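Presented as structure tokens, the chain that follows is alone, the form predicted alone.
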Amino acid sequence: MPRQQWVIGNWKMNPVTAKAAAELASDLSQSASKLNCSVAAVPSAAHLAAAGNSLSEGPVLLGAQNLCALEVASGAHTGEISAEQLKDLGVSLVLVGHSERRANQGEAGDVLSQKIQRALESGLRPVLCVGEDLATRESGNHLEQVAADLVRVLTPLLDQDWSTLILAYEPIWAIGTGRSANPEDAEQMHQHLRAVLLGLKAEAQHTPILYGGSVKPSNAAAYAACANIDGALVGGASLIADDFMDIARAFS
């Protein structure tokens, strides 16, 4: 059975206003019909409700950029948002371990495992992000380092049902820089990560592995042609509805 293709737009801390977020979501919703891949938009927490209202009647799923790692639905946890609260807002998937949160909030290891656990328990699709920095890539140790990170995060979850897990490979040196891994290098990493996943759990053969890192309409088709790349995690290009839809069509 072929793996489901996914194209996910990470809006990060964009746009500024809820009105603009709602308009972008509406544009995506109107353009996403007749696609043969799953599409999701991931606005900031402040815009989940506004974007969600615009997406509620269409094919584009709503995602969140973060969730609380604690095993609670509510409580005295200032600044946190629980998986249950995300579900109540209509969220279907959640990013875990994005490189910007790893760098800026120090997220790693057990915290990421706990967040995936919370997502799985609540019926959210966790999108686990992994990737290497430029120094690691240039050292030639990128395959081993990314695989070790993947094993460290997922090993505590071996007894869980991974049927909803999505993995995203995002080379840190390609995020927001305009640089991107060439399709051959990206395919090599995806093939390696597929083998690592299968070594952990047999049903991981169905886990989509997306590529993220300066994906744009001009290079999307080349990634889509790779056997082990099952979609894209899109940053800047997801803020332009036409560009994002062109990327989605490449994987459709």
Second form
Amino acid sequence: MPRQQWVIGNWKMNPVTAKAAAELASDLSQSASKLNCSVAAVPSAAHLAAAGNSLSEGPVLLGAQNLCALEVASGAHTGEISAEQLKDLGVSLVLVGHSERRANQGEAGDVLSQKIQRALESGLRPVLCVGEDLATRESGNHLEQVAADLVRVLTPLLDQDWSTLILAYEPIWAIGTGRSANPEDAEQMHQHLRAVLLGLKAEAQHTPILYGGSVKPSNAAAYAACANIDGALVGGASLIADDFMDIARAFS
Ligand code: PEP
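Given the form predicted alone above, produce the structure of the same protein in the form predicted together with ligand PEP.
What follows is the whole complex; the chain from before opens it.
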């Protein structure tokens, strides 16, 4: 059975206004109807309601950039958003372990496992992001290092149902830099991560593995042609509806 292809737009802390987020979501919603892949937009928490409203009638799913790791639906946790609150907003997937949160919020290890567990238990699709920094890539140790991170985060979750899990390989040196991984190198990492996933759990044969890092309309088809690249996690180019849709069409 072929794996589902996914194209997910991570809007990060963009745009500034809810009105602009609603307009971008509306543009996506109108142009995504004929695509043969799953498409999601991941606005900032401030714009989940506005963007979600624009997406509610269309095929584009709503994602969130973060969720609370604690096993509570509500309570005294300033600044947090629970999985249940995200569900109530119509969110269906959530990013976990994006390199910007690892670098700026110090997220790693156990907290990532807990967030994935919260997502799996509450019916949100977790999108686990992994990837090496430039020094690791240049040392030649990238396959081992990324695999070790993956094993560390997923091993506590072996008794969970992984059928909704998505993995995104995002080399840190390629995120927002315009310097994308060449498709052969990305494919090599994806093959390796597929083998590591399968070593953990047989059902991981269905887990989509997306590539992220300066994906744009001009390079999307080359990634889409790789046997083990099942879609894209897109940052900058997801803020331009036409560019994002061109990328989605490459995987459709
Ligand atoms: C990202 O932030 O996940 C990302 C891949 O960004 P960009 O496409 O801008 O490199």
